[in-house]
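Just one chain is shown here, as structure tokens, and it is the form predicted on its own.
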Amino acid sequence: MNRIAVYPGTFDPVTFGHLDIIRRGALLVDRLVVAVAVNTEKQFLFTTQERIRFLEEAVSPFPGVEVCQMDGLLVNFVRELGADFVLRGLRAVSDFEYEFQMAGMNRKLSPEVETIFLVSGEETMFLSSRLVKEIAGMGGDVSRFTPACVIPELGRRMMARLGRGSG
């Protein structure tokens, strides 16, 4: 039997700590579709494509792990993909209050979907999207945070962002 889990968010940008949830992830399914969302009212730093490129080099050396665009609800993109799981990492209490309601709402919406919750490692617990776009704003090394693939067009987005750099 197949297994296939989907690992959903915005992942704008990739770090560390998303890739640890994928490994880890990847390890219990026999596919894991990480699920690029795309949500008309956040204002991303990166566009969708490229956060599929950045994602997709990240995942390369992933078996079993594929890169795709997620439009709409997630439980009907779950549904189409013929999906057992929705895989989502935890940092901390707060994340798990959020998700916790996320969890129970996909239930309320289609009750086949099972949500499988996954605690970051104690190395990336504290790695948030928006805390790496901070230090890269502030001319801070990410090289500890995010891929390499990211780090020189986040350095430029940030600094031009903040009035800092020639964008």
Ligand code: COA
Second form
Amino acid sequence: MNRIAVYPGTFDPVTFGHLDIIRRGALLVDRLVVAVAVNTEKQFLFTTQERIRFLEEAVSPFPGVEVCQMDGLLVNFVRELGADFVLRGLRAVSDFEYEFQMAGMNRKLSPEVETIFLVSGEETMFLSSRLVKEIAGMGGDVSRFTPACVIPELGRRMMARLGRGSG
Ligand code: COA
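May I ask for the structure of the form predicted together with the named molecule now, the form predicted on its own having been displayed?
Complete assembly follows, chain above in first position.
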């Protein structure tokens, strides 16, 4: 059976937390589509094309994984793709309420869309893109949190945003 899953998110930027879920999720299906959301209320640091480029580079070692832009509702994306389920990562207890609500709303919108959760590994349990950005903006070392391809531009962008010159 050709199993397809969608792993949606904003990935601003991708972290090792996301990559942990992608690596493990890819082992469960034949095709894992990482869906980069465009229209959310978040103010992005990186453009859609940048977020996709970082992800494409980061997932290149994983067979069966591809990266796509997602413009509208997740349930429509899943349906159009003919995917079997949505994959999400669950970190600490704090994720539960949000994820529970989102999975429930998606089920209301499209009853056949199931969401399957993978519990984050210990190493990535506390990671979030927001914290990685904050650390980078203050000159901290983020090499344990986000792939090398992200780091130079992340540093520049956050320093500029926070008004800290590199000198
Ligand atoms: N490890 C580390 N960090 C993780 C993680 C993991 N396993 N999983 C999520 N995160 C972090 C992200 O980095 C992000 O951190 P940030 O808030 O500091 O940026 C945070 O958790 C949540 O991010 P994300 O997974 O990208 O979720 P989101 O809330 O930004 O995006 C979508 C949610 C894109 C899935 C949702 O908005 C969506 O489906 N949009 C499409 C439109 C739609 O259908 N809307 C109706 C939904 S009911």
